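We begin with a single chain expressed as structure tokens, specifically the form predicted alone.
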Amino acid sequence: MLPILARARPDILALQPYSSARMEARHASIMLNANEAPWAPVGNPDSALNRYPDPQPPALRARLAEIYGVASAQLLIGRGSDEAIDLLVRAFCREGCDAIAITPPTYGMYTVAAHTQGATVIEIPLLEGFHPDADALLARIDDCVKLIFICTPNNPTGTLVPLATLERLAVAVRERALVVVDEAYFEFARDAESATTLLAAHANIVVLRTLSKAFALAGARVGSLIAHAQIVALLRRVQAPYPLPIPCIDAALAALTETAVTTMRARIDIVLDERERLARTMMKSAQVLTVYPSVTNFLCARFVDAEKIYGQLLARGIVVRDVSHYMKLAGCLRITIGTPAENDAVLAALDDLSTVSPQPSL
């Protein structure tokens, strides 16, 4: 067994897994074992909606294995991001015994998760630029921390934290702890390279994946976890039987092909290039304090007054995050780059508000 997994909870690894009607199918042509309709569904009668779906789809599973460049075994579909921290958080934390590290500001689902479990959450704050502690948080490590949350880019800062600096925190931890690089934004960050290089080296390393954001499929929630074949093996036992629906999984596969990735990279460039043309203009305006380096398909920025900035766009018909109470960033808020015409409609708006205090926000 493969060292780290001794950290995960005693009741996950001796838990017998589901075996899903699904995966006894084999190549049956008549199935009869699920409780499924024998017809497709009225509306949909070419379907195969009347069927469950395969729980990890082998063509989509090659395909991202492909452009993740890892193997099929190292690589599990499901939910979105969230449910892979949901995933690691159950196997790993015991309720009121064991614990997460996170370096806030950052994305507040591992928190969530954590509590959800019962888990404690022990915060290490990033340092001045949003940079990862690595010494204060290897200080907190203790036999409680299960698992080490890195987001990079970090989301709500825009960040990159080196890879040096993961694997460093790998190599401390190597049996004690999972060090998990949260790569949601990734596809954003030019010439970066991923944490899923680390992996031959390293077992404690897991890499979550997204197609909700470059490949544009946030509706569809289609995520992936990149990790050790045994890690992955022990998170399917506690995986829903069916975790992606047939028209999510068919839309994965449509955004996949060569053409549309192609497609994908061409609009990053134009993200990119608005990203810069919104950061500069903004910097500009009499609203704004900060606009903080970003290599995400976001922006963070300190305002003079945050909250007022917030409504005023929200009566154009602007919604933004709101950030302020996330630690260190008073004031902040986030924006997403959007298209063209809907970045200008951003900063047309900020030129309009020129009758903001100019007194800062504490």
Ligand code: PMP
Contents of the next structure:
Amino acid sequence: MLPILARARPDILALQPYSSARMEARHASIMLNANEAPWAPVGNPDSALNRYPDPQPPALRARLAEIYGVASAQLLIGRGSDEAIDLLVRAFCREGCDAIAITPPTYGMYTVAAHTQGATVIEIPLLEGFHPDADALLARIDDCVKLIFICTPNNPTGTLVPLATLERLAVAVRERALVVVDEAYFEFARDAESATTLLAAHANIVVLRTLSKAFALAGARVGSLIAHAQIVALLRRVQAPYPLPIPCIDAALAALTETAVTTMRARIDIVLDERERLARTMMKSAQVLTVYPSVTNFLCARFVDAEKIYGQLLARGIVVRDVSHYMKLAGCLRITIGTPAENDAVLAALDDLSTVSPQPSL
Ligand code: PMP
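Form predicted alone done, so how does the form predicted in complex with the named molecule look?
Entire complex below, previous chain first.
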């Protein structure tokens, strides 16, 4: 057994996993092993929706593995990377004694998953420039910490964590904790190297990828966890038997053809150009104090009065994310890069707000 697996919950390691009908037998001319309806559903007569989906559809698994440059056995597909975060916490953290470590400000679901499971959250704030404090982090790792979540590029700051930092963490906690590298925004970080390149040398690294961002499939809920095959096998024990709906599998396959990937790349070019245009123009606004550098499809910016800007953008039909309550992000809003026309609307709104003279008090 992989040494890091000994850190999983003993009851999960001992669990007799559920064996679904589709796992036991996938194809036959007469399928009578899953208590399914023998007819296609009303409303979708030409579909196979009366059948349970394949738990890990081989064609999708193979294509994702090819795109991510890993072996199929290293890949667990689930309902977005959110499901992967939840599975990791459930498989590794015992209620009341185990912990995760995070580097705020960062993605909020790590904490929610941990608290749902009754695990403790240890926070090691990012340093100036939103870089992780590896020394402080390692100083806080004790026997309770099972998972270290590092989001790179980080949401909501847009910053990339160097591969060398990830490797240093992985080496330091080798058989004690998993370093979970959340790469939800990886495709936007043009020259970055994925942490998947560290997997061969470090069995305690787990990488999360998603089709929700660059591949424009947030509504289909398809995410991947990439790790040593034994970690994937462990997590399958706690995953629901049929996590991926058939229409979502089909949508994912359609979004991953060669042509679709070419389109995705061309769209990223637009997003990156637009991000630079938005950042450049926003920096000239009297409303904006700082636009933080970003390698993602969003910008995090500090405003003179974030609450007022949020409200006034909303009044113009533009909703952005208020992240001003996050650690170190007082006065900040996170703005997703939209279409050029949508970004124009944001800039026009900021321009209007800068030129509006204060109302005289009566
Ligand atoms: N990780 C990060 C950093 C995210 O920002 C998000 C979604 N906002 C997720 C994971 C979850 O993505 P998914 O749609 O794949 O569940």
